[in-house]
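So this first bit is one chain, no partners, the form predicted alone, shown in structure tokens.
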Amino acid sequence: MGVTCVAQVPVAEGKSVQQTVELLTRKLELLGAEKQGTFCVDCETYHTAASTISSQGQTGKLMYVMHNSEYPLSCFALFENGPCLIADANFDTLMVKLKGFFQNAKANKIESRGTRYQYCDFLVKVGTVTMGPSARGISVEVEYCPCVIANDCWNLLMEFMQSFMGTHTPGIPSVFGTKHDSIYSPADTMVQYMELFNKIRKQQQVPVAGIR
């Protein structure tokens, strides 16, 4: 597990999801890298049940429930603003059993699937993103495998990424701010996932509301 960047790609214009996809991933395979398989990350949301508010006076809290084919064993838990506990891969079916105190906003469910490229020391991973049957966006995860020090390659992160992303170079992700020099974990990389999918989610949200 190395250092890791996750990132939205817009839709090129006049292209559509899986266009602009395939013209990402030409643009790595010009480059050398090669196809490693394929992942998938996916995320369910669980809002405090209205007993709990209620009983307890308390204001509604969201909790996302995400898995990770790099990691098919574990099961990882954020809260909003909050720590991530990384579980068991059944966590699902105790969730379950919290019900009366967690329910699952069923048709939030998203997640990010697509192809596994390595390229030298970096692993490639661009997706995307669907909710239900419709793609919403994209996204491109670049991990530096040899490193878990997010402050000793950003540098470098970033001008692989500038050679396939272009413009669509991302700033420095939040999560490594509160980094430093300590090590990289796989929560990370989750908390970035969770960050990009609300993001798609709310911007899905914006032509609803202007046609109310």
The other form holds:
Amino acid sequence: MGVTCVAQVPVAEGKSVQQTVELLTRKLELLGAEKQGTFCVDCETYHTAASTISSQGQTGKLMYVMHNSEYPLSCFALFENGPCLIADANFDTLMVKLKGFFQNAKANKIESRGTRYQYCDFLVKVGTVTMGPSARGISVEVEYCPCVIANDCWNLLMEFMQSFMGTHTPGIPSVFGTKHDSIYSPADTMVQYMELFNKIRKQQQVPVAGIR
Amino acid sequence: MAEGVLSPGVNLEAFSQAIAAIQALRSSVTRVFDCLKDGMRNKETLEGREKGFVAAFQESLHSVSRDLGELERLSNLVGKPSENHPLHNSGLLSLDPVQDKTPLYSQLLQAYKWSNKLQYHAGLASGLLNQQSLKRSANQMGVSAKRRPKAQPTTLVLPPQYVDDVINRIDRMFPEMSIQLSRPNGTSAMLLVTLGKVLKVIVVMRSLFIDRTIVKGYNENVYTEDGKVGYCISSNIKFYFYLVTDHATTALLHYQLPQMPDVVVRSFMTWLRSYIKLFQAPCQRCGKFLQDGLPPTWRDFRTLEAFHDTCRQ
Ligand SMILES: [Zn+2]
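Next up, the form predicted in complex with its partner chain. The previous block was the form predicted alone.
Now the complete complex, all chains and molecules, led by this one.
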């Protein structure tokens, strides 16, 4: 596992989500990237149940339970700004048993699916983010496999992303800032996806005004 | 093989007679031992027995000496095998009647001549190069003048303790680099060099000479199932470390100094240490990080600057 950057790419003007994804993947293929199957990252939201809120006298924290096809045997449980727990895949059944404390907000389920590409030592995953039946946005994940220290290879990653994302190249992810010299882990990638999904959810909640 | 081919300067007639003489000699020698083995025959008197035995023994010894004399006479007649060929038995190739089709003999002579020349020139070159490399490495690596004259053992057999000491000293020289020495396969040392959190290098030593290096990613497994350092474990990071391994092998060939193997190991490690900024150093020529998806994997042997494989000279 190398260092990964997850970013959102806005839908190109006058194009659909699908068309923008195709534009991106075509650029990757022109660069020489090879298609290597598909990937999926999903995220379910859990509310802390009413009984626990009253006892602690605070608004309920949201917990996210996520899966990543890159780690098929694991399940990730995250709080916003909080710890990230990496558990076995059957953690989901435990969540069902904990119904009294955590309630699944089914309507909030969000996922990103798409194609996985390899280019030299880079892994690139371009995904369509969907919530319910509709496509909400585009995610791009770029991993540089040989490196384990996020800040060591950020410039290199950025140069690579510029080669196919152009002006939509993201700034340095906030998780990189807290890593210093410690080793990058899969949980850091999941935090980035969680942040991306939250951003896209908010965009959806506020109806886009002023476009028409 | 036809007899004619074997026979330059050999009297064939005498040759076959000599073979017959050898056979005769062998059978008479056998008779001597038969006679000794059988011992004294059953005769009426003890005296008779002794007499019979001595007579038989004497007779068989005589025939041995007679056959030996005959063989010696014949061997003088046989003549010496062709000693006038400078290449001894390979000179017989010149007798091959199908010379035109297989000019083996002339080719052999040419090859011999060239090999002599090569040996001579290689000797001269080695003398010159040895002077040069001593001077250069002294400038380059800052070997103190005090140390230089001290002759190092040049053989491949150095006591393991000596190797351990040299490696330990190098380990202490570079704080960001850790060298772990093990001997998983007998006396040859295997070094696991961990450079920061950047890469791992497996160095196979033979005595104090570096035999082979394999570069791995920091997060790659370098141990075999039984916990030893293994160098055959496949890598899933295809391009990058493969290239660096290539360059490391080139570096090995560059830093050659047979008289001072410990200086070679130290120079190599100094060069290797320049990879600590592996992902952070842009190419010194084109200023970019990536070229064809690969970062600058080459480090100049002298300046230790980073270059893309395609951007160096
Ligand atoms: Zn370059």
